[in-house]
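A single chain, nothing else alongside it, follows as structure tokens in the form predicted alone.
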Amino acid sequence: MAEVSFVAQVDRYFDKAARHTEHPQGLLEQIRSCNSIYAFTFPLRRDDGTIEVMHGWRAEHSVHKLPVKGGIRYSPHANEDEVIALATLMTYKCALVDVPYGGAKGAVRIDRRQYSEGELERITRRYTFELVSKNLIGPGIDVPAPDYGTGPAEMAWIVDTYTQLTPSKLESAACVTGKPLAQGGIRGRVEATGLGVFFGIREACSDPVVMQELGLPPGLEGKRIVVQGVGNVGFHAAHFLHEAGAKIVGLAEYNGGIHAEDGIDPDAATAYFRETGSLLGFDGATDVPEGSKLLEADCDVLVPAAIENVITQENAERVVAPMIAEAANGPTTAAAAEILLERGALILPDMYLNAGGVTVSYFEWLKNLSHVRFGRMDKRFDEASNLRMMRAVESLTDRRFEQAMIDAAVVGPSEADLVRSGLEDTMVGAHHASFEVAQRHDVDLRTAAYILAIDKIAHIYAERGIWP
């Protein structure tokens, strides 16, 4: 199978899944098609006074539900095809995990390492101005979020710019998610995608039947894992996997990686990378100058957590991991996926596995619209109820609990606790739904996820009377 464009790959997955549904061809074509793509340019005055022309995009794939949702990435490789493909994936991802958004995506073609903080702020604010002027941003219209190359700082600049341009909107904080806490962010958003990846891998590894098919013992304890990318997603996935007893035997970045069969502390390695700009030279590990070679390392679980198209037809035959957990968007090409599936590998697909970010973004959006922090209304009430229950147990059993035990048992859930609980419920539910569809149709998990997404979107069109 020849390699094709990113959009064509997504459409190929869609068509493969659509054959297992009974929806009319016209409806399937409507679901698959990108509603709109906007390309624009704007000038940036560099710190040295020179002018550089910036190229940006915003795609809104589906408006079957509003607002649409999708990150903004800053990448030197950004292009229209990539933006449309990622927006398309967002539509299916949101449908799969029951987050009520259509899919969108945005990008600016820059290598952020080549720009100062002041220049990045000017780029972000001007990009936001372009979105506002074209009605491509707003709490009920289009809600961006962080992506590759962006983070809370960029989201803070976006919400500040939007608020200045639309001062009468009470709900303006909900125009974007992934913000700092002080500007309406939510506790748990930073680690959300990586934590969602952890939950997905944990559920798969907890299934004795799946593990038996892969020739692995059930559970995370001792699983040898390689993570490609130690950005926000890769780092947090590695952190939670390591915390649960898995062994991180490899970490890779664009400029080299490290390997240690006895395991690597991902927290220490990532701190070293942030300090030095490279993983190479980390104490206790072997340098792998060509980090991409770690994709082919002997391990139980491979976690590509950086960019798309890193596992291709060219290297798929050399990828030996029995489980590939797609923490990034589109890390495996369609041709490579066929090779991996033919040899019996289990692929946990991106459209499910990295849905933690958009799930917690949804929680943040709800918080911004309601103007109430999660837990504020019921935390103390829950604590009082729990305390009354413990006192009742004491009176009925004539037992007295130690104060430390009471303090630990009665505490009510914080915002972070509630966010984590909601994320876990979402990921566990989507995992089991995907596996059930995969077994019923005898298909791989990616195809099963697409079938679920297609059916849910088609049902919305039917409910709205748009399609019979």
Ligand code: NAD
Given for the second form:
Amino acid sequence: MAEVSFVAQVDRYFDKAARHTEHPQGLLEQIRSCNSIYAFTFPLRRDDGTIEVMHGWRAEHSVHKLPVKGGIRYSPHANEDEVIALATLMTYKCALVDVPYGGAKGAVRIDRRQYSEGELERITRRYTFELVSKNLIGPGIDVPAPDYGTGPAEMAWIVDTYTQLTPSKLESAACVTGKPLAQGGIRGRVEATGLGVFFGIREACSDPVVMQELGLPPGLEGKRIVVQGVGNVGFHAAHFLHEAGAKIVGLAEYNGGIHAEDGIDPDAATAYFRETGSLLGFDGATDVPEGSKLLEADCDVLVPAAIENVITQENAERVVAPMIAEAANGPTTAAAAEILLERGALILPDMYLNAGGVTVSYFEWLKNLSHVRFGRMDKRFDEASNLRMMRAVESLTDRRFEQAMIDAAVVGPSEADLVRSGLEDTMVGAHHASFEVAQRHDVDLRTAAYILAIDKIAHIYAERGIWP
Ligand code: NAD
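Compare with the form predicted alone: the form predicted together with this ligand:
After this comes the whole thing, all chains and molecules, with the earlier chain placed first.
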């Protein structure tokens, strides 16, 4: 199979899944089509006084639910095809995990390492201004979030710019998610995508039938894992996997990677990367100067968590991991996926595996709209109820609980607890739903995830109809 554009790949996955549904062709075409894409340029005054023209995009793939939602990426490779493909994936991803949004995506074509913090702030504020002026941002319209190359700082500049331009809006904090806590963010958003990746891998590894098919023992303990990219998603996925007893045997970055059969501490290695700008030279591990070679390393689970199109027709034959966990968006090309599936590999698809970010973004948006922190109203009430229950058991049994047992049992949920619980429930639910559909239709997990998403969106149109 020849390699094709990112959009063509996503559409190909869609068409493959659509054949397992019974929806009319016109409706399938409507679900698949990108609603709109806005491409724009704007000037940046650089710190040295020169002017540079920036290229930006915002694609809104589907408005079957509003607002639409999707990250903004800062990447030197950003282009229209990629933005549309990522917006399309967002539509299906949101449908799959029951997050009530249409899909969107934005980008600015820059390598953020080449710009000062002041320049990044000016780029972000001007990008936001463009979105506001075209009505492409707002709590009920389009709600961006972080993606590759952006994080809480950019989200803080976005919410500040939006608020300044629309001062009378009570809900302005809900115009973007992934904000710092003090700007209306939510506990647990930063690590949400990586934690969701962890939940997805954990579920697959704890299924004895799946593990037997892959020739692996069940359980996460001792699983040998390679992670590509130690940014937000890759670092947090590696952190939680390591914490649960898996062994991180390889970490890769764009400028080199490291390998250690005895395992690498991902926290220490990432701190070293942030400090020195490279993983190379990290104590206790062997340097792998060409980081992408680690995709071919002998391991149980390969976690590409950096960028798209890293497993291609060119290297797929040499990728030996029995399980590929797509933490990044689109890391495996359609042609490569066929090669991997043919040799019996299990691919946990990006569509649900990295849905943790948008899931917790949804919780953040709800928090912003309600203007109250989760747990604030009920934490103490739950604690008092739990304590009353324990005292009642004591009086009925005439026995006393130890104080430590009471302390552990009565504690009410904090915002962080509720976010983690909601995220885990969503990820576990999406995992099992995808496995069930995969089995029923005898298809791979990606096709199953698309079938689920298509059915859910088609159902909305069927109930609501389509405007003439
Ligand atoms: P990030 O910018 O925080 O981290 C990306 C990391 O990958 C960086 O450390 C970068 O140096 C590294 N990298 C870039 N090119 C590489 C290469 N060729 N080889 C190895 N490493 C390379 O970005 P992120 O937010 O972690 O996003 C990573 C991926 O996850 C993207 O595909 C993104 O679309 C996807 N994703 C992110 C989120 C989120 O909440 N941040 C949510 C869903 C999906």
